[in-house]
Amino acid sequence: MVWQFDVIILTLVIVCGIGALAVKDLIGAAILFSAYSFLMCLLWAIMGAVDVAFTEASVGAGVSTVLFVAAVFQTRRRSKD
(Lines of atoms letter the chains of each structure in order from A and count residues from 1; the text may use other names and numbers.)
(Lines give C-alpha, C1' and ligand atoms only; values in the text may rest on other atoms or scores of the structure.)
Protein backbone atom coordinates (compact mmCIF):
# COMPACT_ATOMS: atom_id res chain seq x y z
CA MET A 1 0.00 0.00 0.00
CA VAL A 2 2.92 2.35 0.58
CA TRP A 3 4.08 2.29 -3.03
CA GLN A 4 0.74 3.74 -4.13
CA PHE A 5 1.43 6.82 -2.02
CA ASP A 6 4.88 7.06 -3.58
CA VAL A 7 3.42 6.99 -7.08
CA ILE A 8 0.77 9.60 -6.21
CA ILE A 9 3.30 11.94 -4.62
CA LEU A 10 5.77 11.43 -7.47
CA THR A 11 3.05 12.27 -9.99
CA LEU A 12 2.21 15.43 -8.06
CA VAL A 13 5.91 16.36 -7.95
CA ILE A 14 6.13 16.06 -11.73
CA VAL A 15 2.93 18.10 -12.20
CA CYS A 16 4.17 20.84 -9.85
CA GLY A 17 7.57 20.95 -11.56
CA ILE A 18 6.09 21.25 -15.04
CA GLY A 19 3.51 23.74 -13.78
CA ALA A 20 6.18 25.93 -12.17
CA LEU A 21 8.00 26.06 -15.49
CA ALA A 22 4.88 26.64 -17.59
CA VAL A 23 3.03 29.29 -15.59
CA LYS A 24 3.59 32.92 -16.57
CA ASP A 25 2.68 34.51 -13.24
CA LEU A 26 5.73 34.77 -10.99
CA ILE A 27 3.78 34.43 -7.75
CA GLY A 28 2.11 31.31 -9.12
CA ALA A 29 5.50 29.90 -10.05
CA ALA A 30 6.80 30.58 -6.53
CA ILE A 31 3.78 28.85 -4.99
CA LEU A 32 4.15 25.85 -7.29
CA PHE A 33 7.85 25.67 -6.45
CA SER A 34 6.93 25.67 -2.76
CA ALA A 35 4.47 22.84 -3.34
CA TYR A 36 7.18 20.98 -5.27
CA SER A 37 9.58 21.37 -2.35
CA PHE A 38 6.96 20.23 0.15
CA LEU A 39 6.14 17.13 -1.89
CA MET A 40 9.85 16.35 -2.18
CA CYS A 41 10.00 16.69 1.59
CA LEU A 42 7.28 14.06 1.87
CA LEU A 43 9.17 11.73 -0.48
CA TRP A 44 12.36 12.10 1.54
CA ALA A 45 10.45 11.36 4.76
CA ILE A 46 8.82 8.27 3.24
CA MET A 47 12.24 7.01 2.13
CA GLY A 48 13.53 7.40 5.69
CA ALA A 49 15.85 10.36 5.20
CA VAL A 50 14.29 12.49 7.92
CA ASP A 51 17.21 14.93 8.17
CA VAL A 52 17.08 15.63 4.44
CA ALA A 53 13.28 15.98 4.63
CA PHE A 54 13.57 18.50 7.45
CA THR A 55 16.17 20.51 5.54
CA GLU A 56 14.01 20.44 2.39
CA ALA A 57 10.98 21.61 4.35
CA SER A 58 12.76 24.44 6.11
CA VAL A 59 14.95 25.70 3.27
CA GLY A 60 13.13 24.58 0.14
CA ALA A 61 9.52 25.16 1.11
CA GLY A 62 10.10 27.83 3.73
CA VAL A 63 12.97 30.24 3.25
CA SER A 64 13.30 30.14 -0.52
CA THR A 65 9.56 30.69 -1.02
CA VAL A 66 9.66 33.76 1.21
CA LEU A 67 12.67 35.08 -0.68
CA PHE A 68 11.07 34.43 -4.08
CA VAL A 69 7.83 36.16 -3.10
CA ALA A 70 9.75 39.11 -1.62
CA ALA A 71 11.78 39.43 -4.82
CA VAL A 72 8.64 39.35 -6.96
CA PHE A 73 7.04 42.11 -4.89
CA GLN A 74 10.16 44.25 -5.33
CA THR A 75 9.89 44.15 -9.13
CA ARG A 76 7.70 46.29 -11.36
CA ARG A 77 5.81 45.22 -14.44
CA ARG A 78 6.81 46.82 -17.72
CA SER A 79 3.90 45.49 -19.72
CA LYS A 80 0.33 44.42 -19.01
CA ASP A 81 0.62 40.79 -20.20
Given for the second form:
Amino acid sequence: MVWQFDVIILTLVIVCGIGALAVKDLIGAAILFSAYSFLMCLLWAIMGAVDVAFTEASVGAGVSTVLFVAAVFQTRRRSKD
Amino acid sequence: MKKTGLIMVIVTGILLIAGTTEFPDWADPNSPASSHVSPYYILKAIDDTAVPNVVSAVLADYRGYDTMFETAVIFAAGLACFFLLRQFNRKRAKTKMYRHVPTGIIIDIDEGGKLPEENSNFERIDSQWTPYDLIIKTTCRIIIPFIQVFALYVIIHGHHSPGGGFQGGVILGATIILFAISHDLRTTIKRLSEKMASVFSSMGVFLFAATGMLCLLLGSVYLDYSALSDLLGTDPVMARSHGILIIEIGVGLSVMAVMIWLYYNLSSAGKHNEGL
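Beyond the form predicted alone, can we have the form predicted in complex with its partner chain?
Zooming out: every chain and molecule, the one shown earlier first.
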Protein backbone atom coordinates (compact mmCIF):
# COMPACT_ATOMS: atom_id res chain seq x y z
CA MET A 1 0.00 0.00 0.00
CA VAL A 2 1.25 3.45 -0.90
CA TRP A 3 1.49 5.30 2.40
CA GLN A 4 1.44 8.72 0.68
CA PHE A 5 -2.21 8.13 -0.28
CA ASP A 6 -3.07 7.50 3.35
CA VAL A 7 -1.40 10.73 4.43
CA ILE A 8 -3.07 12.83 1.72
CA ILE A 9 -6.53 11.40 2.39
CA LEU A 10 -6.19 11.65 6.17
CA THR A 11 -5.14 15.31 5.85
CA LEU A 12 -8.14 16.00 3.63
CA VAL A 13 -10.42 14.21 6.09
CA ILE A 14 -9.22 16.48 8.91
CA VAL A 15 -9.54 19.57 6.71
CA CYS A 16 -13.10 18.59 5.75
CA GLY A 17 -14.05 17.88 9.35
CA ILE A 18 -12.74 21.22 10.65
CA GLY A 19 -14.24 23.01 7.65
CA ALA A 20 -17.68 21.48 8.27
CA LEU A 21 -17.53 22.73 11.85
CA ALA A 22 -16.17 26.18 11.03
CA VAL A 23 -18.32 27.16 8.07
CA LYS A 24 -21.33 29.40 8.81
CA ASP A 25 -23.43 28.31 5.85
CA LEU A 26 -25.14 25.05 6.82
CA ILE A 27 -25.58 23.88 3.22
CA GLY A 28 -21.84 24.28 2.81
CA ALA A 29 -21.33 22.28 5.99
CA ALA A 30 -23.55 19.51 4.60
CA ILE A 31 -21.53 19.38 1.39
CA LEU A 32 -18.26 19.34 3.33
CA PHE A 33 -19.64 16.52 5.45
CA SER A 34 -20.46 14.65 2.25
CA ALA A 35 -16.88 15.15 1.06
CA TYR A 36 -15.69 13.90 4.46
CA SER A 37 -17.82 10.76 4.06
CA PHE A 38 -16.47 10.16 0.59
CA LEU A 39 -12.87 10.46 1.78
CA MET A 40 -13.66 8.07 4.62
CA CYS A 41 -15.07 5.72 1.98
CA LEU A 42 -11.73 5.90 0.16
CA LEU A 43 -9.92 5.11 3.41
CA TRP A 44 -12.12 2.05 4.04
CA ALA A 45 -11.49 0.89 0.50
CA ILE A 46 -7.72 1.29 0.98
CA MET A 47 -7.91 -0.75 4.19
CA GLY A 48 -9.73 -3.51 2.31
CA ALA A 49 -13.14 -3.13 3.97
CA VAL A 50 -15.02 -2.91 0.70
CA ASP A 51 -18.46 -3.52 2.20
CA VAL A 52 -18.03 -0.72 4.72
CA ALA A 53 -16.73 1.55 1.96
CA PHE A 54 -19.81 0.77 -0.10
CA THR A 55 -22.12 1.59 2.80
CA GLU A 56 -20.23 4.79 3.56
CA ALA A 57 -20.48 5.91 -0.07
CA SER A 58 -24.19 5.22 -0.39
CA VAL A 59 -25.37 6.29 3.07
CA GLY A 60 -22.80 8.86 4.18
CA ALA A 61 -22.02 10.62 0.94
CA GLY A 62 -25.37 9.99 -0.75
CA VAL A 63 -28.60 9.89 1.17
CA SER A 64 -27.56 11.61 4.40
CA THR A 65 -26.43 14.71 2.48
CA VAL A 66 -29.85 14.94 0.85
CA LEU A 67 -31.53 14.59 4.24
CA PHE A 68 -29.26 17.29 5.72
CA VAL A 69 -30.05 19.65 2.85
CA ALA A 70 -33.77 18.94 3.25
CA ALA A 71 -33.57 19.66 6.97
CA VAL A 72 -31.61 22.90 6.37
CA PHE A 73 -34.21 24.08 3.87
CA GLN A 74 -36.93 23.68 6.49
CA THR A 75 -34.99 25.59 9.16
CA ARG A 76 -32.40 28.35 8.78
CA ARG A 77 -29.51 28.36 6.41
CA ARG A 78 -27.04 30.28 8.57
CA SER A 79 -25.70 28.89 11.79
CA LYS A 80 -25.52 31.16 14.83
CA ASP A 81 -22.16 30.05 16.17
CA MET B 1 -19.88 28.14 26.53
CA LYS B 2 -18.03 27.92 23.26
CA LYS B 3 -14.68 27.83 25.06
CA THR B 4 -15.85 25.12 27.45
CA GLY B 5 -17.01 23.06 24.48
CA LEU B 6 -13.66 23.50 22.73
CA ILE B 7 -11.73 22.47 25.84
CA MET B 8 -13.95 19.41 26.30
CA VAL B 9 -13.51 18.40 22.67
CA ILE B 10 -9.73 18.78 22.83
CA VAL B 11 -9.44 16.83 26.10
CA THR B 12 -11.67 14.03 24.81
CA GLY B 13 -9.75 13.97 21.54
CA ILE B 14 -6.41 13.66 23.32
CA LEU B 15 -7.78 10.86 25.53
CA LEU B 16 -9.14 8.99 22.50
CA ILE B 17 -5.87 9.35 20.57
CA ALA B 18 -3.94 8.22 23.66
CA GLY B 19 -6.26 5.22 23.81
CA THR B 20 -5.52 4.18 20.24
CA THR B 21 -1.83 3.58 21.08
CA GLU B 22 -2.96 0.48 22.99
CA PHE B 23 -4.65 -0.94 19.91
CA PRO B 24 -3.04 -3.78 17.98
CA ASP B 25 -1.45 -2.81 14.68
CA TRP B 26 -3.55 -2.68 11.57
CA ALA B 27 -3.79 -6.15 9.95
CA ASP B 28 -1.94 -7.76 12.86
CA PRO B 29 -2.67 -11.50 12.65
CA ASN B 30 -1.96 -11.96 16.38
CA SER B 31 -4.46 -9.37 17.57
CA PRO B 32 -7.26 -10.75 19.77
CA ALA B 33 -9.92 -9.89 17.20
CA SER B 34 -8.35 -11.96 14.47
CA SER B 35 -7.20 -14.92 16.55
CA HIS B 36 -10.49 -16.30 17.94
CA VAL B 37 -13.59 -16.15 15.75
CA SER B 38 -12.25 -14.62 12.52
CA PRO B 39 -10.22 -17.69 11.48
CA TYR B 40 -13.32 -19.85 11.93
CA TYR B 41 -15.40 -17.56 9.70
CA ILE B 42 -12.69 -17.31 7.06
CA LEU B 43 -12.04 -21.08 6.97
CA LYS B 44 -15.59 -22.38 7.35
CA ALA B 45 -17.84 -19.76 5.71
CA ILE B 46 -17.87 -21.35 2.29
CA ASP B 47 -18.34 -24.90 3.64
CA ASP B 48 -21.11 -23.82 6.00
CA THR B 49 -23.09 -21.44 3.84
CA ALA B 50 -21.81 -21.64 0.23
CA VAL B 51 -21.42 -17.85 0.28
CA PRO B 52 -18.13 -16.55 -1.16
CA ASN B 53 -18.44 -13.10 0.45
CA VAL B 54 -17.52 -13.78 4.08
CA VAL B 55 -18.85 -10.40 5.20
CA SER B 56 -22.33 -11.26 3.96
CA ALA B 57 -22.17 -14.68 5.59
CA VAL B 58 -21.18 -13.15 8.93
CA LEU B 59 -23.74 -10.36 8.76
CA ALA B 60 -26.74 -12.33 7.64
CA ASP B 61 -26.09 -15.82 8.93
CA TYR B 62 -23.61 -16.11 11.83
CA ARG B 63 -24.68 -12.76 13.27
CA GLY B 64 -28.24 -12.75 11.99
CA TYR B 65 -29.64 -11.32 15.21
CA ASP B 66 -27.50 -8.19 14.89
CA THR B 67 -28.69 -7.54 11.37
CA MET B 68 -32.31 -8.19 12.30
CA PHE B 69 -32.27 -5.67 15.11
CA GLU B 70 -30.29 -3.25 12.94
CA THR B 71 -33.14 -3.38 10.43
CA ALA B 72 -35.61 -2.91 13.26
CA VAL B 73 -33.63 0.15 14.42
CA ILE B 74 -33.82 1.66 10.94
CA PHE B 75 -37.54 0.99 10.85
CA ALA B 76 -37.83 2.64 14.27
CA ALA B 77 -35.92 5.67 12.95
CA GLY B 78 -38.43 6.01 10.13
CA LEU B 79 -41.31 5.68 12.58
CA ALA B 80 -39.79 8.24 14.96
CA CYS B 81 -39.35 10.75 12.14
CA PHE B 82 -42.95 10.13 11.11
CA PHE B 83 -44.35 10.65 14.59
CA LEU B 84 -42.23 13.74 15.23
CA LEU B 85 -42.78 15.58 11.98
CA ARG B 86 -45.97 14.45 10.31
CA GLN B 87 -48.81 16.96 10.50
CA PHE B 88 -52.21 15.57 9.63
CA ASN B 89 -54.50 18.45 10.56
CA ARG B 90 -52.64 20.72 8.22
CA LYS B 91 -54.13 23.93 6.98
CA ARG B 92 -54.41 23.58 3.26
CA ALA B 93 -52.98 26.45 1.27
CA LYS B 94 -55.78 28.84 0.41
CA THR B 95 -54.82 29.24 -3.20
CA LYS B 96 -53.54 26.61 -5.56
CA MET B 97 -51.12 27.75 -8.20
CA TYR B 98 -51.33 26.48 -11.73
CA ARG B 99 -49.10 27.25 -14.65
CA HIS B 100 -50.26 27.28 -18.24
CA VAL B 101 -47.56 25.24 -19.92
CA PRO B 102 -47.50 26.72 -23.48
CA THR B 103 -47.51 30.36 -22.41
CA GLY B 104 -45.97 30.25 -18.94
CA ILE B 105 -48.76 32.28 -17.35
CA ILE B 106 -49.30 31.49 -13.66
CA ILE B 107 -52.77 31.68 -12.16
CA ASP B 108 -53.85 31.44 -8.54
CA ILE B 109 -57.10 29.59 -7.94
CA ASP B 110 -58.87 30.39 -4.68
CA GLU B 111 -60.49 27.80 -2.50
CA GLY B 112 -63.70 26.57 -4.11
CA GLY B 113 -62.68 27.83 -7.53
CA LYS B 114 -62.93 25.66 -10.59
CA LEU B 115 -59.77 23.60 -10.97
CA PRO B 116 -58.33 22.74 -14.37
CA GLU B 117 -58.96 19.25 -15.69
CA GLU B 118 -56.31 16.56 -15.46
CA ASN B 119 -55.29 16.50 -19.11
CA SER B 120 -55.41 20.22 -19.76
CA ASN B 121 -52.41 22.41 -20.45
CA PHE B 122 -52.24 23.48 -16.82
CA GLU B 123 -49.83 21.94 -14.34
CA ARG B 124 -49.93 22.34 -10.59
CA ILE B 125 -46.81 24.09 -9.27
CA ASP B 126 -45.27 24.74 -5.88
CA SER B 127 -45.38 28.19 -4.32
CA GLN B 128 -41.61 28.42 -4.70
CA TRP B 129 -41.49 27.35 -8.27
CA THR B 130 -38.23 26.78 -10.06
CA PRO B 131 -38.35 26.93 -13.85
CA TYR B 132 -38.86 23.74 -15.77
CA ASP B 133 -35.42 22.34 -16.56
CA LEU B 134 -35.43 20.02 -19.54
CA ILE B 135 -31.85 18.83 -19.08
CA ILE B 136 -32.16 17.85 -15.42
CA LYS B 137 -35.53 16.15 -15.82
CA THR B 138 -34.54 14.20 -18.93
CA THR B 139 -31.18 13.15 -17.52
CA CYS B 140 -32.75 11.92 -14.31
CA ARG B 141 -35.48 10.10 -16.20
CA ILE B 142 -32.86 8.29 -18.30
CA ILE B 143 -30.45 7.52 -15.48
CA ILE B 144 -32.93 6.36 -12.79
CA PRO B 145 -33.79 2.94 -14.35
CA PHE B 146 -30.11 2.09 -14.67
CA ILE B 147 -29.42 3.00 -11.05
CA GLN B 148 -32.39 0.89 -10.00
CA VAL B 149 -31.13 -2.12 -11.94
CA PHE B 150 -27.72 -1.64 -10.32
CA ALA B 151 -29.38 -1.47 -6.89
CA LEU B 152 -31.24 -4.74 -7.55
CA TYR B 153 -27.94 -6.29 -8.65
CA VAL B 154 -26.29 -5.12 -5.44
CA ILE B 155 -29.06 -6.76 -3.38
CA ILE B 156 -29.25 -10.01 -5.35
CA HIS B 157 -25.50 -10.39 -5.82
CA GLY B 158 -24.75 -9.40 -2.21
CA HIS B 159 -23.33 -12.77 -1.25
CA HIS B 160 -20.90 -12.96 -4.14
CA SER B 161 -19.58 -9.40 -4.27
CA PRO B 162 -19.47 -6.43 -1.91
CA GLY B 163 -22.93 -5.14 -1.20
CA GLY B 164 -26.11 -6.56 0.16
CA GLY B 165 -29.53 -5.53 1.35
CA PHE B 166 -28.47 -2.41 3.16
CA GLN B 167 -26.45 -0.79 0.39
CA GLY B 168 -28.83 -1.87 -2.37
CA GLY B 169 -31.81 -0.60 -0.40
CA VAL B 170 -30.17 2.78 0.10
CA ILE B 171 -29.37 3.07 -3.61
CA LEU B 172 -32.92 2.06 -4.51
CA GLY B 173 -34.29 4.66 -2.11
CA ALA B 174 -31.89 7.25 -3.51
CA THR B 175 -33.36 6.80 -6.99
CA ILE B 176 -36.83 7.70 -5.70
CA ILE B 177 -35.34 10.69 -3.86
CA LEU B 178 -33.57 11.71 -7.08
CA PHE B 179 -36.93 11.53 -8.85
CA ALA B 180 -38.49 13.68 -6.13
CA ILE B 181 -35.72 16.27 -6.44
CA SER B 182 -35.74 16.42 -10.22
CA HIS B 183 -39.54 16.51 -10.50
CA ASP B 184 -41.57 17.42 -7.42
CA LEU B 185 -42.81 15.79 -4.27
CA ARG B 186 -46.44 15.49 -5.38
CA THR B 187 -45.55 13.50 -8.51
CA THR B 188 -43.38 11.18 -6.43
CA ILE B 189 -46.03 10.61 -3.77
CA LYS B 190 -48.47 9.76 -6.57
CA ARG B 191 -46.03 7.06 -7.73
CA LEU B 192 -45.09 5.74 -4.31
CA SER B 193 -47.49 6.85 -1.61
CA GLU B 194 -46.67 7.27 2.04
CA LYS B 195 -48.83 4.29 2.86
CA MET B 196 -46.80 2.13 0.48
CA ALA B 197 -43.56 3.35 2.07
CA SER B 198 -44.77 2.52 5.57
CA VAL B 199 -46.11 -0.88 4.50
CA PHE B 200 -42.85 -1.73 2.68
CA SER B 201 -40.69 -0.71 5.63
CA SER B 202 -42.60 -2.87 8.07
CA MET B 203 -42.87 -5.68 5.54
CA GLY B 204 -39.08 -5.84 5.20
CA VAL B 205 -38.61 -6.28 8.93
CA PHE B 206 -41.45 -8.79 8.97
CA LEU B 207 -39.89 -10.81 6.13
CA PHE B 208 -36.67 -11.04 8.14
CA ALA B 209 -38.36 -12.01 11.40
CA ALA B 210 -40.77 -14.38 9.67
CA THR B 211 -37.91 -16.26 8.00
CA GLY B 212 -36.37 -16.75 11.41
CA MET B 213 -39.71 -17.86 12.82
CA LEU B 214 -40.19 -20.32 9.97
CA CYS B 215 -36.86 -21.93 10.82
CA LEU B 216 -38.08 -22.23 14.41
CA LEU B 217 -41.34 -23.83 13.30
CA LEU B 218 -39.50 -26.29 11.08
CA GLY B 219 -37.72 -27.65 14.12
CA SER B 220 -34.43 -25.78 14.21
CA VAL B 221 -33.21 -22.70 16.07
CA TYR B 222 -34.20 -19.13 15.23
CA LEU B 223 -32.56 -17.83 12.01
CA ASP B 224 -30.90 -21.17 11.20
CA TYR B 225 -31.69 -21.21 7.49
CA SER B 226 -30.55 -24.78 6.97
CA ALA B 227 -33.97 -25.80 8.32
CA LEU B 228 -35.49 -24.40 5.12
CA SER B 229 -33.77 -27.02 2.96
CA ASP B 230 -36.89 -29.19 2.51
CA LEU B 231 -39.00 -26.16 1.72
CA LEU B 232 -36.54 -24.83 -0.87
CA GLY B 233 -35.67 -28.25 -2.22
CA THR B 234 -31.92 -27.91 -1.74
CA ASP B 235 -29.29 -29.29 0.58
CA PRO B 236 -28.82 -27.54 3.96
CA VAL B 237 -25.68 -25.66 2.90
CA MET B 238 -27.36 -24.16 -0.18
CA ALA B 239 -30.46 -23.43 1.91
CA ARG B 240 -28.36 -21.16 4.12
CA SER B 241 -27.23 -19.28 1.00
CA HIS B 242 -30.84 -18.90 -0.14
CA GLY B 243 -31.91 -17.88 3.35
CA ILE B 244 -29.32 -15.10 3.26
CA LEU B 245 -30.79 -13.94 -0.05
CA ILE B 246 -34.32 -13.86 1.40
CA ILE B 247 -33.34 -11.76 4.38
CA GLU B 248 -31.19 -9.47 2.19
CA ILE B 249 -34.32 -8.76 0.17
CA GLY B 250 -36.17 -8.02 3.40
CA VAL B 251 -33.44 -5.64 4.57
CA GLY B 252 -33.33 -3.94 1.17
CA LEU B 253 -37.09 -3.43 1.11
CA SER B 254 -37.13 -1.99 4.59
CA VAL B 255 -34.16 0.32 4.10
CA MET B 256 -35.46 1.60 0.75
CA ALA B 257 -38.87 2.45 2.17
CA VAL B 258 -37.44 4.10 5.29
CA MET B 259 -35.10 6.31 3.24
CA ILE B 260 -38.02 7.48 1.07
CA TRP B 261 -40.23 7.97 4.10
CA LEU B 262 -37.56 10.04 5.87
CA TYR B 263 -37.15 12.19 2.78
CA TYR B 264 -40.90 12.77 2.42
CA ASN B 265 -41.19 13.91 6.02
CA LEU B 266 -37.99 15.96 6.17
CA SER B 267 -38.26 17.77 2.86
CA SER B 268 -41.83 18.93 3.38
CA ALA B 269 -41.69 19.39 7.20
CA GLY B 270 -44.33 16.70 7.54
CA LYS B 271 -46.91 18.39 5.33
CA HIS B 272 -46.30 16.28 2.21
CA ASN B 273 -47.43 19.06 -0.09
CA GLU B 274 -44.26 20.69 -1.36
CA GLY B 275 -40.79 19.26 -1.33
CA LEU B 276 -37.41 20.73 -2.14
